[in-house]
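Take a look at this one chain, the form predicted alone, written out in structure tokens.
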Amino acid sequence: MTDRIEADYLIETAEDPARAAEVMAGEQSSGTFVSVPGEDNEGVRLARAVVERLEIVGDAERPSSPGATPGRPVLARATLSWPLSNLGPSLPNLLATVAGNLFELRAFSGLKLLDLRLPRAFGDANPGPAFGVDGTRRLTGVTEGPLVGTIIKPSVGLSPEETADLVRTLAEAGIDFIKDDELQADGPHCPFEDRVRAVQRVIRDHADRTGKRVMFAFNLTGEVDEMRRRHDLVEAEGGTLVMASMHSVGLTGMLALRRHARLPIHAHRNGWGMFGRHPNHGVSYVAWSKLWRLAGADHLHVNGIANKFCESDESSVASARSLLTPLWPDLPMLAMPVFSSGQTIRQAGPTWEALGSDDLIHAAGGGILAHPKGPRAGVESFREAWAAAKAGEPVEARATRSSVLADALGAYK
């Protein structure tokens, strides 16, 4: 690993490749539109960014977006690098290099940034995930599987007394993970505080009878001081997790939460559509999601196999398959994925074998609560799927064995 940091792009230009790769090299770097005086300085010319690869991949068949150089786009693949002292082991600085103006060049009709390697120096400069799947795994007590989560449904509407009923039903049913709805807040029919308070007793009662504390990430997504004051309370009540949004709190926000922060962070991705959804122009998650790991994220969602969302399978896969991918060999920064959306028993098997690993949160809304015979079936029928999954038994092979992966399998078609 250098000195260097280096982005690799997807490139959409009617353009000559070359040069507007070039264009892009200047405008985020030491360039612009026009010579200025001093560009020939030898610190100047050191701060030059340096397009390193090109290669044309394709044509594209209309431009992606409006307002480039006219014609018919190629499609090229772009690597840049820029030296570390431009900006220094900066996560803000770093997301203004790699992702900023560049993407309202005329030059460029779609603009992908795919993935990102960068010097030993963010690791030592940036604090990364103090619990990752290791420290999770230690706060459940699930050494081994996913870890069977689910999300509060209804997402809002449910006071913190109803919300505390349902958590009861859930730990008694066996869930390793519940989570507040990204949308569940801290709003005048259920406070934040009244909502920790009501679920933690449940939480502590259930962990004093049965021996096992069901982690709940309760969301306190706000201001950087109220998200410090809500992070405490769920420690004081003896909670093992915290929720933010990460887009709503931005870098500065997950790192003052980081940097704060004793428990874990379930950072929740919403909002991350508007940045990887089109497959032209964007941010891939397997870039974007480095700069959430170096901020302090311990768990990360990445949609699902068969999600109910846009994102493809691979895609999926891939993102989940990154935050298992350690940033530096003697600093893995490793995250936990959470598959959700829409996720059922009948994920299971899709999912161990396009991962082959389960370090991560499965987590199911009505793909537990919906069960025919209730919550604890539910949950079981989850174990089960993982079991067969993992013994590469077919699912409907189980269920001959497990009335509740029956029940399961003829609910969700």
The other form holds:
2 protein chains.
Amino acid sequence: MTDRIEADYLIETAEDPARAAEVMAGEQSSGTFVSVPGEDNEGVRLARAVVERLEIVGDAERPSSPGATPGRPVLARATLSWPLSNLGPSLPNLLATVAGNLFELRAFSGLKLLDLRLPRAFGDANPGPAFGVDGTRRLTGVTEGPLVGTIIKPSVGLSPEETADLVRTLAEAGIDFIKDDELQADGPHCPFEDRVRAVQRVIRDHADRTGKRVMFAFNLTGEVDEMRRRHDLVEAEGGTLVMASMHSVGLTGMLALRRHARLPIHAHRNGWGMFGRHPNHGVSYVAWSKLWRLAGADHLHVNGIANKFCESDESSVASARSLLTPLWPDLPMLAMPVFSSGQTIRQAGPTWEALGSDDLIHAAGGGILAHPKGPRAGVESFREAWAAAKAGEPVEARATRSSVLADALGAYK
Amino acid sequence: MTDRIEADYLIETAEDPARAAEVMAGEQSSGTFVSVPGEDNEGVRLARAVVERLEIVGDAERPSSPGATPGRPVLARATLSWPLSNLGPSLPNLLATVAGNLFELRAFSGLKLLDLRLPRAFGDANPGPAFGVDGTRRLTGVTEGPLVGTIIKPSVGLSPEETADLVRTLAEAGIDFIKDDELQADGPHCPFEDRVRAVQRVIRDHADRTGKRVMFAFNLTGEVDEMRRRHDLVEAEGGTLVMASMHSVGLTGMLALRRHARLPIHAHRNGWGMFGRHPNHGVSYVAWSKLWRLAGADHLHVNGIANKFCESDESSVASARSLLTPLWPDLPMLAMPVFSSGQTIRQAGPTWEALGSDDLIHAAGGGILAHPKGPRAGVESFREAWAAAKAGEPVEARATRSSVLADALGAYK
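Please move on to the form predicted together with a further copy of the same chain, as the form predicted alone is already shown.
Next comes the full complex, this chain leading.
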């Protein structure tokens, strides 16, 4: 157990990497560009960040960003540490320390935060997910296999009643999970309150008739008071989940929601490409998602295998694995990975193989709704594909005795 | 007056740029990768984003990020618009629409949000800065010229009493403005409450003796309840400003602070390099700062001319100009630009020439504290340099009759 915060970075620098790492340590703790009185102070000396490790890992072909010290850069992995006493176990302040001004330093033409290791005090001071995998399974009654889910599409433009009609179709199709698109929040064409009431009427009716309660992620992204009010409405209407766009609400907004919430929180990472797409710039999701787990996210998006975006499978899988890895042995704070984006039955097998777990939400839009035999067959084909994956059976083999799977294989090439 | 949201982007694509812009419009409004029932719906049709303008502006030498459709990309400027009715005038939800999933689209090897034009409804629904330039001048009594300021350095490691001692020195030197470093918030070595009490005791004493009240930006970054409590303490102790790290608190956190605050808010942009450093990726500060002005930031950092980071002067100046340009003619919501980072008396003239305004905070660390005749001469030399700039007089000419300026010119090359 340590009382130091550790962060791993990939740095791209044309300067001496050891010197560049020291500049970074100075900038992010007690440095300035000319010496000033007080730098020989004992408290200041103890506050200084330390370069714990540095390893050159290769050459960069060219600078990723302009403005840096000229020259052909090398790539190095650097680990820095800070005493917890600089900031205490505060997530918003941690961000300024580990991902603050360092992206602008001239020493670097590229810099990416790769991972974080935090003192246990962060676990005591921050709420973490209240539900996670187990709570989500309990609320949905899905005791094994992934939650099969979908997203309301078209993303925007449907009225509350039209949304509820689609939810009826999906509920009757046997779906476990449905989410608002991140673009749908509280616009005048589909106000949040009307949508919740219309959708929950359908979900309650379906639960009364069948015993199965569909989990719907209502996007309550907004100001703090709005989010609290909306959360309470969802709860009053018998809903079991709320959703917030993490980059819109910020760590402070997410913490405020979590401190109030009695329902799990589905964290949407729209805008993520800006943070994490570039291999040598920004923040890896492995590091980033730890902050949001600590802040209270129960579900976190990880893209999906063979997704329609530009993220590699390797990156999506590393993200999902990280969410299912404990933050501390006695305080795991696991979050449920949400696989989505261009997902069809063809991704069930590879996802299982890569992750070795089905503690996840597998969300498909057209991959379910556009099944040639309709949404019920779409949902059923997903469950069949996952059953095959877990049994180690090729999906084509299982399709010989599952017509919904055979139809899906024909429809989704 | 329009009820559509407009956003300008720089796109880097190896696909047909017109098609790529349409993909973006679809993704950010009502698209999915296979057609689904409901897409012929009238509401959905009206919700669709429109590509208003597209202009090819050049070639990119190579893709800025991996994972995109292969080929040599062109650069184009694209303007998209959305009906306000998709989301309403909500800042957190605006972010998901104009800066959401589009950074990950395969069509683009680079994408940067350059500017935003918002319906007036955003001005009604959001608080904007409560103080801005005029309120800041009123609270400090600085009726002309920039506020001459500095940052507590070393950034972390000083105790509350040591911080207050430095504030005493600076107040006696005649400074207008002092800020916490963004790394200093509420760590156990320098707790927020103790720091506020110690510093404000010095500031009140100084004001009682001289009539001059130094404005101190106390970094209250934290959870919502913490920020509210800290704000109230600063107010009770006679403080006139609070500071928050914008990327740490998020738009939702900033709005929560602003809705509560009776003091102006100094918004710190640490981490900005991740968002805006790359010319073809992320968000320009011109676009970004509009969101934070609407959320209530009174002061916004813009780096400085010849700064120690890698931002160009052109970019810093464009940011500052934007902050001093009205959002709407009848609702300007101006924020005060904060110039900082490696600033000395040598940047006064170029800053005045570039901006044509002194409605700004000019903050220097070593540039004031390391003046060879001490901090009082440091502050005085800044005022002299600005007086010369406004009079159109070369700083060297003025130095012939100002010894503090002559000393500064000798010290800061």
